Structures are given as C-alpha cells and as structure tokens.
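A single chain, nothing else alongside it, follows as structure tokens in the form predicted alone.
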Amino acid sequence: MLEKGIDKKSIFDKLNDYQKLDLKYESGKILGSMCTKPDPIAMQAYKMFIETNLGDPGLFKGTAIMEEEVISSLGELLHLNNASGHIVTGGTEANIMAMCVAKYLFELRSNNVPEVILPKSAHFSFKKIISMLSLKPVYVPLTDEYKMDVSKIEGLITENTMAIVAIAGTTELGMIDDIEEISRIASSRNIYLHVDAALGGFMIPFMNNENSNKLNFDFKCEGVTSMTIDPHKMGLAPVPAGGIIFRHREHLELLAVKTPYLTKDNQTTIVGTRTGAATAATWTLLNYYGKEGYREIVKKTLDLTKYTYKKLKNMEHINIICKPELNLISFTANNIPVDNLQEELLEYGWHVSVAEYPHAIRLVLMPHVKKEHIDAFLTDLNKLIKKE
C-alpha cells in the first residue's frame, strides 16, 4: 500500500489501462464461458443495490423481502410451492449447501464414511466438495451419449450411500440426465438426490420443442430433494448470482448457525456477508422479463445453437461429439489436436475452451454470441483445416 494516496484521475486512468486487458462479451470471441453480459436492467438493480448485505437482513428488510419472491419464483419455475433456499455466489456454493445437508441429514444415521453417487460429468465443484467433506466418490459411467447410465446406479447404492447427484446441463457437453428414473430409484430407496441444474435450469422451462416436453428434470419428480440454478447464467444477471432450492424448510435449516450480534437469530448461508444486489438484478430480471420473454431469449439461443451445430457438421474434417440438447457444441478436427486447435484459435482472437471427456473443443453460445460471431468464427476454423 501506498504511504500517501494518488489523485483520482491517475486512479481511473490505471483502472482503463486493466480494463483494456479484459475480453469483452460483446466482442463475441468469448466462446467458452457459461457467464454471459448481463442484462443493462440488471446492471441498473444491481447498483442500486450494491451496499446491502443479506447476512444481516434485519438491516436490509426489502432486499430480504426481495429474495423470498425471487426462490419462490424459482420454485415455481422449477414446479415447487413453498420453496426454501437462497441467492448465493453460484453453483459451487449451492452444491456444498446442498451435499452439507445430504452430509448432516445421513449423520443423523450412521457414522461411517458418507458415499455420494455421481456421474463422471459432474461439474468440477464436486471434487472440491468431496475433499472438503471428506466423502466418498462413486462414479457411475457414462452412457455412450454421454450420460449418467442410469442402469449402473442400483448396483453402486449401499448402507454408506449419502445422495446421489444428477446433472441438467453438463459442463463439457450441456447433456441431461434422465433425471426421471434417477429420481425413481432414490425415492424408492430413501436417497437424497440433488439436481445441478446450474445451466438448464433457465433452459429447459423455457424450451419449445418435442425433447424439452418429455424432460422431467426438476421438483415435478417427487425424489428431488434440492436443486442448483444460477441466475448469472442464462438467466442474465451479473456475477455473482447463484440459487439453490430445497423442497423441505427443515433442510434448509439443518445449516442454520447462531448469529447473536446481528439483527437475526441465525444464517443459513455458507458465506455471511453477502450482496443483496445479486438478488436485486435476479428479481428485476424475472419481474422484466416473465416467462415469455426467457422463452424468447432461450429460443434466439437455441436457433443459433442449431445454425453453428449444422455448419460444423457439414464442414470438412470435423466430427461432433453430441447432438446438443441445450446450447453447447464439442467437436474434434481430424487433421489438428485439440490443445493445438484451441492455440491456433486463440491467435486469431477466439477464446474457446476444451472438454476433458472426451477431450474435444468446447463452444458455448450464450447470448452474447450472435450470428455474425458464428460466422467468422467459422471462417477462421476452415482457415486453420485447410491449412493443415
């Protein structure tokens, strides 16, 4: 730290020099990432808000009021009345609130070491969960879609299993569990079961096609017991905006700590304090928008999902991994490695990512990524194939 301060115009002039060196979603380079530019009525509530801080809602009674209507909405979306749950950094958080209550909740019955079942496309935050917990991982394979083989789960459950965890919306692929018959087999065998939705949870409600009407992924399967959505992601909110969801208050209230010197008796967050403007932005966002409008903005990025997946797939010496059932697209090059693909990508301005299984290049179209985007994108790819 500096002995003595820098006069403003110095500060802000810096400030632009770091700025520079961001990338910025609107560019459309930004390939690989689930985060997206928020919404500029979002950014709006998101200011207004900015010093509230909802680990002492007493202070800040109308964020607080906020944040009941905005899991109660996310509760009807997701088909729960009466939901519990909150507005927290992301999807890592949601999933340890949601694995510390399936940990607490399997306590109550046994002292050994808690297994959680889990399909190898689990979201990288569960490595960090299982650590952190000290849990067991059980794997199950994938299925040549590249799904949770669902057949593979009834031989895995033991005395020890704690929850199982399924995914809408992989990482790498964007693929859906058949969270259905998942959630059969935990509710026929007492299982705490946990949707990470953090994707498709704006996604598939807001679907219009023959797959989206067959999806039961959420609170509508009766052995769902909680649930991750991130409002920063397709819901369009600024970073960090994060939800779980619990069907049961009393869950919800097994993380419940004493906070005697704030104006609640308790928190049931992982984190204390914590910004009321996320939950400002989610709640603008879903009052603004309603329904129809998510419709439109998931439709807009569905058809692009389907223009770049058709061109790709006509495009010589490229192979697509999957049919994408949401908005992402993995796909190899014959003639090019995939680490040296997204290098050669990457001098050209594009910023994609790449899948580790299968290890292949990664695309995300989120909103921020238009037509015009696509389309040079493609143009610089069938540069790199011709010339190799």
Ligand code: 0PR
Second form
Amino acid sequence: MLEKGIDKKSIFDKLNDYQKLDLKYESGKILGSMCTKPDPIAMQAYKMFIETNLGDPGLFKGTAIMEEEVISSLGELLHLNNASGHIVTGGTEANIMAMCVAKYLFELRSNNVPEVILPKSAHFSFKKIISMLSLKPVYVPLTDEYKMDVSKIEGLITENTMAIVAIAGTTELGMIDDIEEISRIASSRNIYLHVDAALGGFMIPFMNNENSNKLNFDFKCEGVTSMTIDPHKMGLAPVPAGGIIFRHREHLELLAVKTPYLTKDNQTTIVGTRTGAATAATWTLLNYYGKEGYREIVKKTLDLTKYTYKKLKNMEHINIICKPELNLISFTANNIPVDNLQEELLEYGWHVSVAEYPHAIRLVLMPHVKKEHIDAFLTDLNKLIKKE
Ligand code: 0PR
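Alternate state requested, the form predicted together with this ligand (shown: the form predicted alone):
What follows is the whole complex; the chain from before opens it.
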C-alpha cells in the first residue's frame, strides 16, 4: 500500500489499463459463459442501491422489502405461493444453503454419515458442498441423453439418504432431468429433493414452444423441497445474484443464527454482510420485463441456439453430442482433438469452454451472443477443420 495516495486521473488511467485486459461480453467472443452483459436498467438500479447491506436489513427496510418481493415473484414463477428464500451470491451459495438444510433435517433423525444422491452431471459446487458438509456422495449414472438415470435412483436409497439433487439445465449440456419422476420417488420415500435450476429457472418457465409448457420441473411437483434459480445467469442481473427458494419457511429457519446486536433477531443466510444492490437489480428486471419480456429474451436465445445447431449439424467433421434442450451446444470434431480445437479457436479470439463429460467443445449462447458472432465463429471453425 502506498504511503501517500495518487491523484484521481492517474488512478483512472490505471483502471482503464486494467479494464482493457478484460474481455467484454458485447465483443461476442465469450461463448462459454453462463453470465452475460447485465441489462442497463439493472445496472442503474444496482448503482442506486450500492451502499445497502442486507446483512442488517433493519437499516435498509426498503431493500429488505424488495428482497421479499423478489423471492415471492420467483416462487410464483416456480409455482409456489408463500416462498421463502434469499438472493445470495450465486448458485454455489444457493446449493450450499439447500444442502445445509437437508443435513440439519437428517441430523434430527440420525447420527450416521448423510448420503446425497446426485447425478454425475451435477455442478462442481456440489463437490465443494460434499467436502464442506462431510457428505457421502452417491452418484447416479446418466442415460444416453445425459440425464440422471431415474431407474437407478430407488436402488441407491438407503436409511442414510439425506437428499436427492436433480438438475434443470446441466452446466455442461443444458439437459433437464426428469424432475416429475424424481419428485414422485422423493415424495413416496419422504426424501428431501433439491432442484438446481440455476440456469433453467429463468428459461424453462418462459419457453412456450414445443412441449416445454408441459414440462413440470418446479414446485408444481410435490416432492420438490427447494430450488436454486440464479438471476445472474439468464435473469440478466449483475453478479452477485443467485437465488434460493424453499417450499417451507421452517426449512429456511433451520439456518437461523441469533444476531443480538443487529436490527433483526436472526439471520438465515450463510454470509453476513451482503449487497442489496443485486436484489434491487433483480427486482427491477422482474418488474421491467415481466413474463412477456423474458419470454422474448428466451425465445431469441433459443432461436439462435437452433440456428447454430443446424449449421453445426451440417458441417463436415462435426459431431454434436446431443440435441440441445436449453441454450448449450456441445460438439467434437473428428479430425482435431477437443483441447487442440479449443486452443486453435482461442487463436482466432473465440473463448469456448470444454465440457468434461463428455469431453467436448461447449458453447453457451447467452443473450450477448448474436447471429453475426455465430456466423463469424462458424466461418473460423470451418477454416480450422478444413485446414487439418
Ligand atoms: N448450478 C449450476 C447448474 C451451474 O451451472 C452453476 C454455475 C452453479 C450451480 C453455480 O453457480 P455460481 O457460479 O453462480 O455459484 N455454472 C457456470 C459454469 O460453471 C458458472 C460460470 C459462469 C462459469 C460464468 C464461467 C462463467 O464465465 O459454467
């Protein structure tokens, strides 16, 4: 740290230098991220509430009301009245909260090591959770469609099963597990079911094409106990905005810790001090866009996914892993190994990511990706493949 500070101009010159090293979503070069350019109206709201701290909600009563309204709206979107929950830092924290609740419930009836049944496709946040909470993971294999193989679940349930986790929009392929069936199993065995809809939560309710309307993936399924739904993914909110929704208020309250000297008696979040700006941004987006606006955003994203899928399907040497259900497409090229292809694409400036299972190039078509970017990307991809 400097002894004596430097002038404002020099500071901002330096900040600009650092910022130049960062990628920009609008460049269209970021093709492997689940975050996107935050909507301008959300950023405006964010700035307005930047000094708020929901860790001490009595000081920021208006922001606290907004959080309640956001949780209630997200609950409603997911077919739940009187939802309980919080706007948190992201999907990781949301998943941690759900698993903490499930563990506390388990501990009310057993001293054994709790087991969590989850698909192989679960996000790596569960690896952290398993280690932090000393859980025993019980992985369910995937079907040929890369979904949790529901037929295997019953056989994996033991007296130590603490929870089942299912995914509505997997990180690597965007696949939606058969939540309806999994919920039936969880209900009949009285097991906690958490649905990680970090990505899908802001997409599936707005997909009004094909048969997705009928897709029951949320609290409409009786067995669903809690859900993750992240505004900072397809909700277009600035980071950090994750969402955790509980069906029962008593479950959220299991997380409560007494906070004697604060303006509220207890706190039901993992973190203490936390921004209210993300909540204000999310509140703004939900009210500004409404369902109609989000339907339009999701439609555009899925239309571009379909367009990209068709083009890739017709491209020589390209093998698509599976038909996309959301806005992710993964593929391999039969003449270039995946990692080499990723490197070569990077030389052209394209930041794609690589899925681990199956090992493949992974595209995430978030709203900052436009048709012209995809066309330019496909041209470069074609060049690379022809070159081999
Ligand atoms: N659940 C699912 C299904 C996810 O895909 C993710 C993150 C999480 C939970 C965890 O969410 P947070 O990262 O908000 O805690 N999925 C993205 C991924 O791993 C996160 C991400 C976003 C990565 C933007 C890179 C990036 O540029 O791909």
